[in-house]
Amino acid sequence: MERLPGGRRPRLVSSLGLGRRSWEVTLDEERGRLAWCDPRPPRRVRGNCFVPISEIIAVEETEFNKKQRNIGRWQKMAKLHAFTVYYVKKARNHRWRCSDVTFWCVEEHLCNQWIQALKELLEMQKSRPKQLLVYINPYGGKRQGKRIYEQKVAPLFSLASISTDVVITERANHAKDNLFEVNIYKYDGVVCVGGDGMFSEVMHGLIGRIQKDSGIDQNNPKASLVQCNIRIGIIPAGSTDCICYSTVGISDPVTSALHIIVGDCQPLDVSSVHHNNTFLKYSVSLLGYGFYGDILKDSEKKRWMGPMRYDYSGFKTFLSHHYYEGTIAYQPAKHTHGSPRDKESCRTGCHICKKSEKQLAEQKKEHGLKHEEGEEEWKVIKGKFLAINAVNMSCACPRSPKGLSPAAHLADGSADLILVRKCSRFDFLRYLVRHTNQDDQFDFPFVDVYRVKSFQFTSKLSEDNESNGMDIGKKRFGQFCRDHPACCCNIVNSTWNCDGETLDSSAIEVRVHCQLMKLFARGIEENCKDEAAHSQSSIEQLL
């Protein structure tokens, strides 16, 4: 198939067999995708297919009377040759699966001539990976990641051709530390397969190789942190699955395999969190003070009851009901086109991402060093609190699918800062409901939300006992008496929950990256089932 001018390919167009009937497909690279059309298709039956070729996921010549059933008169005329594209079939509620379509011709020129122009194709989808890093937790969840890799993962990557090297880790930061270590360069992104606590690590790991290469002192909390442009790949395993559900829009292992294939880039926030010019940890999802620290602290201590555990530390943490004072500084995300009340959901190729993005690259450009330092305006906020939650997504999941914060963007260089103030335990009940349903949650007298770009917290007893120079994020503290009638005593400091890692700081700085890292991932699709997914069950009953 000869170049127009330009380099473009002209249409390739061809009567093939599919099944027992003559398709006419066309293979079109202006248009991007691969279409089949049935001349003269039943009643009743769509006869206009196509696949983007962005989506299709690999051909293969095949050997046609192992693949097809008898078409008659064709195979008694004449050996017939033939070639399967396996491309992305898309489902509802985000979920995407690998299926195959098989056409046939009696010219071994045009079946060779089909396949070589698809496999070109195929080799210009250059954000394709070709090589990957893999680690594997054999213990998080249901203990089921190394079974979920090797059955239905690897056989996805086997037939796109990627070569990967699986690393199964056997303690607590294995993979981070490992990250230090390893060439990470040679490989086109590296895949974690277990839960949100296992994609934190090789985060980490990875952003944290990138700046010591860089020469960038993660302590410091002003430092300008060197983007990561090595992808990162979620194969979701675990007990909780939030940040592959709130970027693809299900946990489903399949899809996530799917999603690393054809090569999905989304851009994501992260946030640093610093103590006293001490660099304690990254966070991408939730950093919770207050309610969902304490759910995390005491289901730490029953591991054994599985994802169980997260129901009853929940049920008893809303009983215990306990609020911490303290004062929250922080500077508005000015930069953003949106707001977290405005119902403009992330998804994929957001513009609200996009101009934000580039409003904050404006505003650096024109304040240089001293937009990196932070010298604009602090807003401060003092009171009595039960939840303290700063959010870079939605954190969506199956039991809230609309998240914390339902218009939090995954890109935009900010979080969305979430202050539950004091108030009845029905009236946080009411709260929490609020957070399976398509109501407003932030529609109460004691709830607010700002979208920030960074902020600081101050427990109430580390402001009292700071000019003693206590470091009261280690120190234990008795309890004292509350004017809660249901509970005589409170604690007096709380945990940070940091993407389900337990975090022990009264005292915390913490400053949002725009878009600091990549998944492999496109975000969550506005309407993920088009006609391309319906094109399957089309075939079907021509067949």
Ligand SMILES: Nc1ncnc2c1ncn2[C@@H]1O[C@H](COP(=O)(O)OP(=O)(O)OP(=O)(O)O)[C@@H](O)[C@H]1O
Second form
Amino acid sequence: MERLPGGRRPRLVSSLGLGRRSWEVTLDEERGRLAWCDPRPPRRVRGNCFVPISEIIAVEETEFNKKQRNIGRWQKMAKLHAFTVYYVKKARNHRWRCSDVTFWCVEEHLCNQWIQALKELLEMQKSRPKQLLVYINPYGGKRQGKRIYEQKVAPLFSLASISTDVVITERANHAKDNLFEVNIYKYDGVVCVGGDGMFSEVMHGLIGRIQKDSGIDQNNPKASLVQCNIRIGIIPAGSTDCICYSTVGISDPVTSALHIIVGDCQPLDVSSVHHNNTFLKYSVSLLGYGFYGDILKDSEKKRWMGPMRYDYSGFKTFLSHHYYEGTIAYQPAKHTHGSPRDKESCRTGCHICKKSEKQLAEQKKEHGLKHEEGEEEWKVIKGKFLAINAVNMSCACPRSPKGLSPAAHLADGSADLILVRKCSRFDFLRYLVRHTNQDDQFDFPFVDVYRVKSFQFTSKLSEDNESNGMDIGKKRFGQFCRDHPACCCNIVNSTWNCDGETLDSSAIEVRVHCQLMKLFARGIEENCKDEAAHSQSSIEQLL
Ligand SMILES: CCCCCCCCCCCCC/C=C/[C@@H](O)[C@H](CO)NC(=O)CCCCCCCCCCCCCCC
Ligand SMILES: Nc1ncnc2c1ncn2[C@@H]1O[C@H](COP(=O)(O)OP(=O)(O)OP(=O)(O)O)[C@@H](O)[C@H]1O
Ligand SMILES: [Ca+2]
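Any chance you could show the form predicted in complex with the ligand after that form predicted alone?
The complete assembly is shown below, putting the previous chain first.
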């Protein structure tokens, strides 16, 4: 066997046919890649190509005549043996595709040796799922969930030898309830086909089930929740698909299916939301009061419009220009090195998330939860706000490719609390427009942003009600203001938008749980079209 630079031994090196030419193919276990190079590349064509083993989807023996490749005289001289390697090909904008390359040779033994060696290496990829539980919401987004799964995702899962149990949901909360009944521990992961609402259901089912099985009371806002190690995969088929976009970099079902197949893992912070010692919900993307709460409330009545409902209700809510009075108390996230005004954002293998996780674990070990939560300072802000947004991640989505807080981290144990104070319609529009371009949306005198680990909110209305009892006149006025969007006064409460679901209470207590759950995702990769993809396009010129 040949030696590689540095005296390393590759697992296999052979001269194999690829198209009409003979290539040197190397299975380099130490560098974890399959490489093939043309010893005599034609001029102006790069003759090197490689695929990381971690990004190989499957290997299959190939019936050569079925492939109908014209390889000239070789085909006539002997029976040829071939195998096809299916692998991830990276395209622009974080899009992944399944590509394949077929190698051939005359010796059957050599062909089998390659197939076996590649299969053995794939078997060693222990983070890959073998059995998945899939929930499909047939009514999410443009109602394409079932078609997307059957046409684009199921064939890839079957190619990668992943077995699935598929449930097509029949009602809201079907997936969540089901996760409390089935044996979740026999699965390597749960996949949801739908939007952020569907993801939220599956997340509530999984986190809730794990807490129940571990004897943790979710109603206790100070409880130390048990981490959920069963990963969730998201096949985007919703209206916003913000969680998918913010964790993979694109909302594309094939890309997400490939992230699941290769067994990627991205930990995610989760916020718990309580009211008066009662658990309300978990949130991973947006907890929004005011603007985003009002959009959601209005848009729920227009579900029949599909994803367009958000633009319609967004425009309407923008015109209504309601502001809300209330008090926010928050604990700054001192454990993390990042700031919401950073120019760099969270990327694959983010060192800020890793450091923050370590820091939090050390704090917990040293002081215990009581000290950490109880004794740290609370900062209090009172005011009139057009929007109060708490985001655990950037909340990037096709409508806003950099999101509500571009530098927010997926797994640093903190949320970015964005306060947009009462301002003119024109200023608020300038603020919104900056979500769609490169300008800094926090660079306004009426916008403040803090990185927090917990916060509480009480509306002025509920504070007054608690001290005086609800005055009947105010109640009537409230209804009037709700019915007349031109009235911008602050007499009514808004609604909290919790990852696309409304909350019943306006007074809430929120705490971020660092890395409470995990996704089949890689985080957003640095945007470089890598060497492998480049070489691939030149190979295609050759074949
Ligand atoms: C002039 C254009 C300005 C465009 C500004 C776009 C900002 C978009 C920011 C999107 C942030 C999404 C956060 C994610 C939230 C999800 O957990 C949740 C569940 O899926 N989705 C929504 O609540 C759904 C939220 C959907 C929000 C849509 C907002 C549309 C605003 C339109 C304002 C129009 C003003 C025009 C004035 C002439
Ligand atoms: N079979 C069903 N019938 C009715 N509602 C369902 C069904 N299955 C799931 N749901 C509910 O539909 C809600 C919305 O679904 P989903 O998130 O998939 O789409 P969306 O709201 O269009 O997208 P997004 O959340 O990205 O804005 C979820 O909260 C879920 O509880
Ligand atoms: Ca975070």
